[in-house]
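Here we start with a single chain on its own, the form predicted on its own, put down as structure tokens.
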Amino acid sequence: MDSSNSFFWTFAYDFIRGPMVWAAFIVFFAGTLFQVFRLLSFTKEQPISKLTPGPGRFIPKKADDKGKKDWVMWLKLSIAGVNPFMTIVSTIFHVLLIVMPIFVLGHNILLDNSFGVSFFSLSESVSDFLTIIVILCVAVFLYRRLFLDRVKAITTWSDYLFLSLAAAPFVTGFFAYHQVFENYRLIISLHILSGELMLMAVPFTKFVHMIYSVIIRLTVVSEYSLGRGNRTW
């Protein structure tokens, strides 16, 4: 490798590990705040007495037969009742998508070296196992988009792009941990870069549902509200 190529790759590696990290976090947090205020601007607060609870917000005071039947009926008609397998896969995927970057040991070591703080860290074996679970979840989503007619009919190129973007940090992290390829610096650079790109994409693409779903379920009255909520569209 000539000196010019060596300089380029060294610069790219240092840039991805330095300024790009700060840029990704700034874009993510600024974009998240923007989307939170934007969503709240679309809703308005209402007195609890004027709100009409949906089926998913029914909270029985007594475990009588009617309360149990209402809960069973709502559950059967919900996403969990219609397709329990995909509900489980989707829930696991979204939880790990958020939890893994925070509690991976390598990430916490970098956090401790940079800021002197760290979170609880998962063991490397647990992190490796959970990474495989995430990749398997992605495989399920990809299979559905490729071979399930009703899903394939509404799938566009952007769906494959976003699925790849979500999977990339985990696939490259798996490759880097197991040193699948000889060029470790390239793989770890792709791992960091893919994580940064996804972080910046969250507030401004369909990934924003990760933010909206939490806010809506906690504040807006709907069938799937968590709690009673006090806002309406």
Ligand code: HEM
Given for the second form:
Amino acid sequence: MDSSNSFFWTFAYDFIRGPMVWAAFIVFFAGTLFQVFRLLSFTKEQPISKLTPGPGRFIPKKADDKGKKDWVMWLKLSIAGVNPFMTIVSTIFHVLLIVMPIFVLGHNILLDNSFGVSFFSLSESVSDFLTIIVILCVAVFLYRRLFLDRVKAITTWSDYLFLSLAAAPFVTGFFAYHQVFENYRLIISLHILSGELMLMAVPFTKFVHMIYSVIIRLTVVSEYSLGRGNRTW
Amino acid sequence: MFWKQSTTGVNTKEVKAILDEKKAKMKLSLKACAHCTLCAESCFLFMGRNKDPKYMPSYKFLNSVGVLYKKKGKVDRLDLGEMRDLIWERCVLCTRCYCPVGIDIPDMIALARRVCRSQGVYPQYERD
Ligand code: HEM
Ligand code: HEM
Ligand code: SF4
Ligand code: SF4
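Please give the other form, namely the form predicted together with the ligand, since only the form predicted on its own has been shown so far.
Starting with the chain above, the whole complex follows.
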């Protein structure tokens, strides 16, 4: 790094590790709250007595039988039954995407240094293994986007952008841990930057499906709602 | 678009007014769609047409309502004609589509139908 650049780099490094972390978390939490209330404002509570949700619920055979739900049938008719492979890949991907950042040792050390609190940490070899699993899940998504006609039919450039953005913290975290490149500072800055961009993107981009799916499927009545929603669009 | 689309024969103001009524819900739903195609199998027409991607629920709303909002209502007769084939011939609005994210697909297709109908675009059997 030559000296004419070093001022810029020091500034960028400090900014990414300092104020921008705060900015990212504030944007993420405030944006999420905003979208939750906005989504709730699109729907309204309604007394609904007729609709009981769920494929797999049958007309009762006997009068005292309240129409018990057939959970095996329910599962078969859900995406888990129709597309088990994608259900497994997607579930692993999403659980790790949310759980990993909380339990990675590197993150807990930072939390401990700043606030004196930390969560239980995964051992480094476990998180390293799980990071590889996430990257493999992303590879499956990428393969589908590139080669399956049905996915290609509705893919836009932004799908690649957001898939990369979701993968970036894991790829750069992996590189940082293994010190694959000489310049550790550069890689860890890229890691933190991508993590921050991802967090800030959640309430305002395609990632908003996190908020959308939780709020809508839990609160709106439909054949497929989860739980006993009593709102309608 | 860098050229101006001819919208002759379409009352774009009227289209825009219909779109604005449900703008917030529709734009958020369009954004939330993960483009994952997992809704495909829930549509019996997709299953019955050799799994042709053009019958996927998401393909149908992205290329009707999605286009209407992207162009802010400034569509031409050709666009509307293409939409007619999608939202009437390839969808019967049975409301059975299942999206894991919870997107209200039938409502989106219904809105596209409303827009088309307002411009006199609908299938022959609705004419009489
Ligand atoms: C927003 C601020 C963030 C900061 C300051 C940060 C910082 C760090 C640090 C210092 C490490 C340790 C690297 C090493 O061991 O040398 C690390 C690892 C890691 N981070 Fe982050 N990170 C952030 C966001 C994220 C996000 C949002 C995700 C995932 C969604 C993430 C996923 C990971 C993973 C998976 C590892 C471990 C990689 C491995 O062990 O192979 N990070 N992070
Ligand atoms: C509780 C929260 C969430 C739920 C219920 C959820 C649900 C879903 C569903 C149902 C899909 C489509 C199925 C698939 O292709 O895997 C999907 C796709 C996706 N999700 Fe999530 N999601 C959540 C949170 C997130 C977050 C926080 C991110 C990233 C920041 C994210 C990133 C993605 C990506 C990149 C895809 C597209 C994969 C592809 O390209 O096909 N999700 N999500
Ligand atoms: S409508 Fe739902 S299931 Fe269909 S592609 Fe969009 S997010 Fe996936
Ligand atoms: S409403 Fe249309 S897209 Fe949805 S399942 Fe029925 S025919 Fe298919």
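Numbering follows the first chain given and starts at 1. Computed from a predicted structure; not experimentally measured. Heads up, when I say rigid core I mean the largest set of C-alphas that superpose within 1.5 Å between the two forms.
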{"query": "CA of residue 215, rigid core aligned, shift of 2 Å or more between the two forms", "finding": "yes"}
